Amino acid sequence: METDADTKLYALIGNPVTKSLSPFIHNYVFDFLNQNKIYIAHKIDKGNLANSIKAIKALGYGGINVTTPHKINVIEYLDDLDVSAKNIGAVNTIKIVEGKLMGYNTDGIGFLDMLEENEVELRGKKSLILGAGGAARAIAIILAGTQISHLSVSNRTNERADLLIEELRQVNKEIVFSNAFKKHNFREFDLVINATSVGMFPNIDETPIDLEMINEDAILCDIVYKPHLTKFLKLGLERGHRVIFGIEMLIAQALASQEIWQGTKIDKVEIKRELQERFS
């Protein structure tokens, strides 16, 4: 890609950044739009978030995306919050206009992207989340707001998934919400999402939840997108489910980053494709 005097800068900020897919996917919808943008990655500790935020803001930006370990922290800069990233309390992404800074959270939304685009029914409905951290809130949120009956939080920390549970509660109350520590087997659940890190590179062979314990007609759902067939999902491929694959939810989420900074509806369906193949 050609870049000169007039290339509008867009960035992720995070550590680690160094195995992040986010530069390729965003450069390629810039290409694909022929626009005169460019995507990089940089690598930001938790002490240099403020004046990060301060030089993007003054080198002219157009949009950041925001990873770990800044999704909360980054809120303290920010000029305002559109409404997923208050409810969810985290932002992924930010817009900058004249110098104002709009924070947003496409977590959920590419999530929701994610399961339409797979023809995933979700009306009465029972779903498990496996972790309670930023990504599995980020999910929980956004299904706490559609028509499943029930959704059930599982994480390692009991204390934790309990506070999500009681968050859950006050976003809707016709859902059942529950804590799914004490069952020994999963089998009710119709959609089981790994939200954790478990099987994520270098630790392939590790994987949330012991499938015997899960409905054989279940939708098996993996954030982990390195490496694209997670032993989570290798298993359950094995045992006859259907899988959807994290590359489709990181996918999904950079669109809808797109959409917000390019601040109009943008055609999908080819890009989608067409990264899905490069991935897969």
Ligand code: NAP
Given for the second form:
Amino acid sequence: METDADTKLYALIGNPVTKSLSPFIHNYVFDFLNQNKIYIAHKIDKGNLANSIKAIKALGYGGINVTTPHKINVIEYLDDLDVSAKNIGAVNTIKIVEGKLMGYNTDGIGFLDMLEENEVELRGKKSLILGAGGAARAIAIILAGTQISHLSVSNRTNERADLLIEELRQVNKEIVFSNAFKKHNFREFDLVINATSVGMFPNIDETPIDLEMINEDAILCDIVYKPHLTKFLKLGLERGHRVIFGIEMLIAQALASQEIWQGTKIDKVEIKRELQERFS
Ligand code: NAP
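For comparison with the form predicted alone, please write out the form predicted together with the ligand.
Entire complex below, previous chain first.
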């Protein structure tokens, strides 16, 4: 990729960012679209967030992605929030137009896009989310807007799951929401989503749940993408489950950020195929 005086800047801010796949994905998209834009990663400590946002504005960046630990704190520096970020209470994408910063969240959209790509039927299905952190929240809130019949949450820190469930009950009265913390088996669930960081590199031998507790017909989805084949999905494949890989959501949420920055839909089929092959 070549840069010149007109190259438009995009970036990821967070800490850590060294292992992020976002620079590869976004630079691939800019190349694919033949655009004079470049995406870099900035390691930003909590104490440097305010100055970094000022600098990003001053330097004329077109947009940024935001990751841990700034997804919530960044909101106070923004001019406006899209409904996707308002609903989730966190921002992972910022579009900058004429110095004004607009915050979005593409995690939920990316998750739904991934399910659609995999032709997962949601109507009347029972879904279990493991985790109640930032990504789990985004997934839970987007699922609460679908036609699933039941949504349960199980989290190591049970109070966080309770809080999330209370919130979800306000979003949609048609869905049965429950806490699965005390359950001894999860055989009723059609879709089991690992939205914890359990199994993520370097703790690759950990699984978020004993698979014996899950129905063999359940679809397993792991949003952890490093490693590509997590222990949860590996054991799932051995038991004959249909599995969905975290990289698919990562690519889908990145392409949703791109569409926000580009201000238009992009033809994602080939980009997705190429990127998924690259990371599998
Ligand atoms: P987060 O806000 O820090 O939440 C972490 C979640 O994992 C919490 O529910 C936490 O439980 C749970 N957890 C952590 N260690 C645990 C352990 N040893 N045992 C049981 N539960 C544990 O992080 P996040 O932003 O939601 O991200 C979670 C994972 O999703 C990360 O691996 C991240 O890379 C991945 N992710 C993937 C995508 C994608 O596009 N594929 C997008 C976003 C995130 P407590 O509440 O008890 O602490």
